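Here we start with a single chain on its own, the form predicted alone, put down as structure tokens.
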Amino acid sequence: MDGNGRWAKQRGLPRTAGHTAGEENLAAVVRSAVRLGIDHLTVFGFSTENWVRPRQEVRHILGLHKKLFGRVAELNELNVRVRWIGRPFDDPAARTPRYVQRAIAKAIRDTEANTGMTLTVAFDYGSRTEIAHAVETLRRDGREITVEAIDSALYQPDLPPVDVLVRTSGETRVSNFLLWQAHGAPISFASAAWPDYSSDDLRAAVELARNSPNHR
């Protein structure tokens, strides 16, 4: 979900205003995804690299994620199930604050009976860290390191392969997001910054996935 800071700068606003607008637009995108019949939507909320950002900005983003995971009533109304992907909370390198951990756990618990779309939020997540964690888990368990074994040792092994990877804000590079799961997936490049990402943009991404030779 790129471009929050640039969106704010273009409007003469602080970066935190861009993150707030981005969080609000995520709620709109979730509603659009439900209308389009999307089964799984996984969003990159906060990466393992984002902790180096200015402290005030990080605190603001953490507060927004607590608010995001607190939208339980709306998510239940939409029949959306919440999940989370990221460094395990008991990992020595994990940095997710306890109050965000509690909000994540509550959102998962309060939406687990929903049968519609699954919204997975990647928080304190990095794909290379995830792959390294999977390999280390296999080594510790004395298991052979194969493609299938790594599949089974990822943070969320039942997360389906990515059908389409979206990059917003004119970015044309691959980020450290679901690199393993996105193997062979087309990339939808959107010029809009994340706060302006629309239902039409999402519909175009879905069509790209449907027309891909690797469409599942």
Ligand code: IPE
Given for the second form:
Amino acid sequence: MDGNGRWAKQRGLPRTAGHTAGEENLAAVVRSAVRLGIDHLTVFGFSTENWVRPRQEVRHILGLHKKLFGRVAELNELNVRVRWIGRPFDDPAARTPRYVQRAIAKAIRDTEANTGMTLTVAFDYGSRTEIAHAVETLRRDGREITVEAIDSALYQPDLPPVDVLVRTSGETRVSNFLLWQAHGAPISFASAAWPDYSSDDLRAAVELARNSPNHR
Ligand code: IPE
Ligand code: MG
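Form predicted together with this ligand, following the form predicted alone:
In what comes next, the whole complex appears, and the chain from above leads the way.
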């Protein structure tokens, strides 16, 4: 969800205000996604690379994830099930603080009976790290390294392949997000910074997915 910093800068606000607006817009986009009948929405909340940002900004973003995972009443009302992808908490390189771990675990538990959309939040996530972890897991178990085996060893093997990838804020580069899962997927480019990403933008992404021949 790119562009929170730029959104804030344009308004003469601190970057943290952009992240706050971004978290609020995610709640709105989740509502739109449910209305559009989307089965899976996966969002990149915080990457394995984001830890190098200034301490105060990281702390603010962590607090926003606690808030996000705390939106259980809202998610239950929408029949949305929450999941998480990221570096396992027991990985020596993992840095997710306990209070965020607890918020993630609680949100998953308190929404697991919901049968509508699945909202997967990527936190402390990096696609290359995920693929390396999958291969390492297979190697340790003495398994053959095949495409199907790697599929089955990803953080969330149940996550379906990506139908459309969204890039916000005019970004045209590929990020370290679902690289394995998104092969062949069309990319929906939105000029809006994430806090301004709208239900119309989301509808355009869904249309793109519908009209794209399947290259998988
Ligand atoms: C996305 O907004 C939020 C996170 C990466 C956590 P950015 O912080 O990347 O915003 P820009 O790219 O500086 O505008
Ligand atoms: Mg950015």
